[in-house]
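Take a look at this single chain in structure tokens; it is the form predicted alone.
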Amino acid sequence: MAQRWTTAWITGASTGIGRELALRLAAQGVRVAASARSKAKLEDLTAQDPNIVAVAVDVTNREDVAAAHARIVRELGPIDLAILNAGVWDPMGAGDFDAARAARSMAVNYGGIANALEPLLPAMITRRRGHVALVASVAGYRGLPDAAAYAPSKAAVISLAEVLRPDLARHGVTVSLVNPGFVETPMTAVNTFPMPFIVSADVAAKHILRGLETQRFEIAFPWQTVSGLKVLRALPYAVYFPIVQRWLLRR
């Protein structure tokens, strides 16, 4: 696996899943370009392994992302694996709906991926080689309570991955979709509600790398959460909405 990937780019690499993925890939000899906004956190990460190079970037800035991509290619070589992981979680429902917060979630969670794909895909298509992993969430399967900003942005990522997978396969480029359930990270630390079957960032990274090694399309975990939400996704609205409304009343 380490021989197949020479250079990887990970966004959202300063904490949580992105950080664990960077450390694991670097330990296997992969040169990792780790991107996030926090230069201090990136410097702490690069101190852990000489194979990790910090490339600070704001994924919502199209020009900034293009410059980061150009720098990585120039300094580390062509990107074999891109894990587009930057994301924000902003709990929001009907009672506190805010258009600016919704737009920010979309700009980071979906727009950040789109900004990275713009320079990545032409280079990979030209080389007829590459692997892109889009990190969404099981929250993108269906509209869920408190996720008025988050769920739509992740649903958009799921749809984008579905569009790109067959199209890019014609050019020798692989697309994977990562749909985690609850993962123990600074992002979920703000939650005050129960998070069933939550896993550590280390366990999440193991799941993701196993799926990427086999070029699986959807890498979703833990199975308990995934199974339950896929059942909900298959239900007709006439059944689904009463279930959600009863759950909200219990809360």
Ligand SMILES: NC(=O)c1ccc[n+]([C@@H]2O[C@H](COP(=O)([O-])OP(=O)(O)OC[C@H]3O[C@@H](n4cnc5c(N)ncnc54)[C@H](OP(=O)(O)O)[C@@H]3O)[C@@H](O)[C@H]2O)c1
The other form holds:
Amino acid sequence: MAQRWTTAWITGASTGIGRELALRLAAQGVRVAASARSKAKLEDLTAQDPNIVAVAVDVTNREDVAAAHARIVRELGPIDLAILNAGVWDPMGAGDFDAARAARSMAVNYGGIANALEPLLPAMITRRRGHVALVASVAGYRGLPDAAAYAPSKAAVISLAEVLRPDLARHGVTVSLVNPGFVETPMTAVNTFPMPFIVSADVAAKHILRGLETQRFEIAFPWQTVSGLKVLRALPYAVYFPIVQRWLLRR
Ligand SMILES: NC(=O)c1ccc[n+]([C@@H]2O[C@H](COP(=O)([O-])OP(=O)(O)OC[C@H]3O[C@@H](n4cnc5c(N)ncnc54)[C@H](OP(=O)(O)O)[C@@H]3O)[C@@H](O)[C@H]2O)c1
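Since the one above is the form predicted alone, can you give the form predicted together with this ligand too?
Next comes the full complex, and the chain you just saw is listed first.
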């Protein structure tokens, strides 16, 4: 595989997709800064590969994220690749709508990305070099049942990536958007509903790295889930809502 990056920062690296990405990049010789809140899990990860450095941070704290960025630049050098992947899934419908939970999902899934971009982008623009990958979800394509907290936060990330890609291209900085379908991780372990076409975190990491290597904008997988949801996204509301309502009635 062609080596594009010397240094990478991955948020949400303590488990699941982020952890797999950290291990794969480190195995290729990339110096990886791995961030999450859990210090113990990050220490376990750094023990797997000397190319991984733990930088514990809560992505919802703007000052702490700026300090984490500064520490990474100091210790590893300028960041070539940032995979902004930290996220939470909090299933919520109309019946249990809770503004605090909705705000919390937004703060982690969208605000965490914004907090990291704030220090990352000026540094990348100055160097005219860098690649940022924003991890959203196919759940951000359209409002889906049980995703009253999650889907809006992921739709916001998709929108942000669309805004940034052409703007940052002028500065030599690449933006990618990662939209996974179901992936087997601690996040989905809580789900009791069927998860069609679910892939392992290892397969997810392979898809993501292949897409990043080619500097693709949208990296979405698996194709079955992506194409199904893209068809749903294209439907007019008059067709879309009856489908969702029929599905809700059948549960
Ligand atoms: N699994 C799926 O089916 C699926 C599908 C579509 C999109 N995604 C997205 O993919 C990304 C990774 O998810 P995953 O499946 O790998 O889930 P996961 O195993 O639960 O990992 C989530 C990561 O985010 C970190 N995190 C959560 N809140 C944080 C905070 N406030 N500050 C810093 N780190 C925080 C967690 O670490 P700590 O708890 O230690 O902080 C963990 O490392 C998420 O953005 C998710 O929405 C997942």
